[in-house]
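Just the one chain here, laid out as structure tokens, in the form predicted on its own.
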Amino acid sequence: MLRFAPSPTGDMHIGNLRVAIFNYIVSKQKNENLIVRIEDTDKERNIEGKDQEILQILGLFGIEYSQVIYQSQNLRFHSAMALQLLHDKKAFSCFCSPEWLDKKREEAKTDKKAYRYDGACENLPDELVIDNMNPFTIRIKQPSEAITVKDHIKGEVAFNPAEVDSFIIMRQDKTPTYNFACAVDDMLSDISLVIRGEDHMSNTPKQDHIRSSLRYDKKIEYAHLPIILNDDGKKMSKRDDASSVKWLLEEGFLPSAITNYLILMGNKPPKEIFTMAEAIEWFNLDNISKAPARFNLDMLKHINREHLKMLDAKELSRYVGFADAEIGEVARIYLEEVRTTKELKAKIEPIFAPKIIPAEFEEQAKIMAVTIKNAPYFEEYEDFKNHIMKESGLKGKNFFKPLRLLLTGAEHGPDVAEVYKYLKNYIGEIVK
């Protein structure tokens, strides 16, 4: 079983999406099924309505999964777990006060040391703690040795015990941690590979630690995922527009080609343009690079125009607002000029709209189109055009520009005369 875990408190970011790409990709290849988790323990930070946005998202990358759930529906197995932790002494109870801890932490940093916590509370008798009525937290106890993490994409990672530390595992609100809830979740759902961002690397061996501790001894497969860096060489963040998966759909790229872009970051594939179906056949984990990838817009446009061009015409319609064909192929002949759907709208919408003419060429325009609306039809375009000259009396710039304008509502851009070869049977929509 693989899992998707994402926590419903914003958008969807580039590199939350790359991971639910592979982690589709992996459960295809195993032929294990792929839950999504959404870990909404934090209330404070969920926002409404994001938890549908993310499955909407998925959905819309093709990516399947078998169940969805929702990890403040396992608040109960949490509570059962640490009470457990609690009965093997494997886990502690801490009277510690936030106050005292953050002084604590001061004290670590003015030393210039890492702060761990000094195990103040771990034997307490227990006549202290059952008579103690001040709020506490649970710990679980410090690993007693070096616990060694086998990564896809890191190789073997050794973390010595003060690095795994006493850690909390439940608040004093009696909610689980991020780390102990996600480790219970993966066990409960008897995950078999766990791939996530490299930021979740050092939260590896805590997890690691509270299945040990429970004696859940399967051993979990990892591979944390490069960050993804913007052009300043930084981690991508929200500053980032293009960090944002919402984002780049809005700016007109296909789910097929951001998909197309995030596996080829960082990887080998045999081929530049490739479907998510062709990757399942060939995509391995380990041949991943363990450098951060750098995020190209311009290498995703590139991609997103090969994949457009794939699209057949009918298809290719519908994302400048039409159901037909000739006008996808009329799209596929400024797909020349531009790379995402939201500039191909942009020149095809002028083709419908009513025309602004330079002041130049308005007369020009004006017998142009009262000499194209009376015109019989015509299948080729220089019939087309010899007719229009003939009967306009317009010559040279000042019959080509005009019909230019009309037919296309630009002053720039293809052949006239392939655009017609799309467009003959709409000249009365678009000559007004």
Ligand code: GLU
The other form holds:
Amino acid sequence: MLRFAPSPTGDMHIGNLRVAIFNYIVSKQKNENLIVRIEDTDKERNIEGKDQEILQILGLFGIEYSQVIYQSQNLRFHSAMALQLLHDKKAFSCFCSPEWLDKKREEAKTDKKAYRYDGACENLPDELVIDNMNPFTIRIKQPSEAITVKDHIKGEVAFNPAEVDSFIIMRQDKTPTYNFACAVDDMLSDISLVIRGEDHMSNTPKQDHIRSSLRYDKKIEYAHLPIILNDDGKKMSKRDDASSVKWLLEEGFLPSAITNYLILMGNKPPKEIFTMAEAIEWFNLDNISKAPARFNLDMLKHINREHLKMLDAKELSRYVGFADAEIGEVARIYLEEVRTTKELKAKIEPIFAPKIIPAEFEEQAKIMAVTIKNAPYFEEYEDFKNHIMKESGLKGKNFFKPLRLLLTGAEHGPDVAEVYKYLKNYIGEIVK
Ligand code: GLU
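Having seen the form predicted on its own, please provide the structure of the form predicted in complex with the ligand.
All chains and molecules follow, beginning with the one already shown.
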């Protein structure tokens, strides 16, 4: 079983989408199910409706999953596991107040040392614990030996016991901490491989330690994906528009193209343009580069155009608001100039909109519009052109400029003869 575990705390970041895509591909390759676990235990950061938005995005990208689990529904299991650890003396109650712990943290900072729990409550006699009316947290005892994490991308990384520390697994309000909930849930769902962002690397030994303290000996495999950098070489953050999946979709990037690019980044694929189904054939986590991947919007635009070219004419027309193969063919001509569906729409819409004619050609355009409206249907552009030229008496620039403006709604663009081929049945709607 694999899992994608988003937090419903904001717009989906492309880094998260990349994690979801990789999980999906590997689940297909391993023929194992993929579950979605909504990590909703941080009540203050949760944003209403984000869970549904995430699921919609997964649907749009063709990422199928067998089940959706809400982490908050597992709270009783988290408490039960904490109790088991206390019972086995693998965990202890800690009465240190938050203020006291903050003070200790400050001291460590002043001494330029990494903060570690000082073990004050680890060996309290049971009588002191039972009689203590103060609020308490539950801490897991730090491991006695180093923990080595084997990662498909990072290789082997060892963490010494002090780095893992005796950390809190249940807060004073009896809610589990993030690492505890995550470790227990991965165990309950029988996860075999965790693919996630490298910002979670330091959590991994803690989560492994929780499970081995619970005597769960299945070894979960890991793959921590390197971060994504923006064009300036900085970590892509909310300030970068392109980091938001929603923004990319609104800008007119196809899900298939975004998927292609997120798989291509920092990878060694056999070709540049491919579909998710093709990637399932050859994708290998071990080929993902250890170095951060750099996001390049221009590259994504290039890939997007290639994916737009792969659509059949009718499908393409849908992206510009029609359901008509001929309009799709016109759109295909404009693909020479543009790379997103938003840009494509901006080319096709003016064709059917009332025309804005520069003053210089206003008179000629009026004459030409009347001529076109009175003209019969012509199969060939040459015949159409000759007829309009003859009937309107217009020549040269005075003929070609207004003709282009009336037929395409723009002063510049592709060969009018090419466009006419697909628009000839719509002349009545275009020149009104
Ligand atoms: N909820 C975490 C996040 O969105 C992911 C945790 C995990 O994959 O283990 O970053």
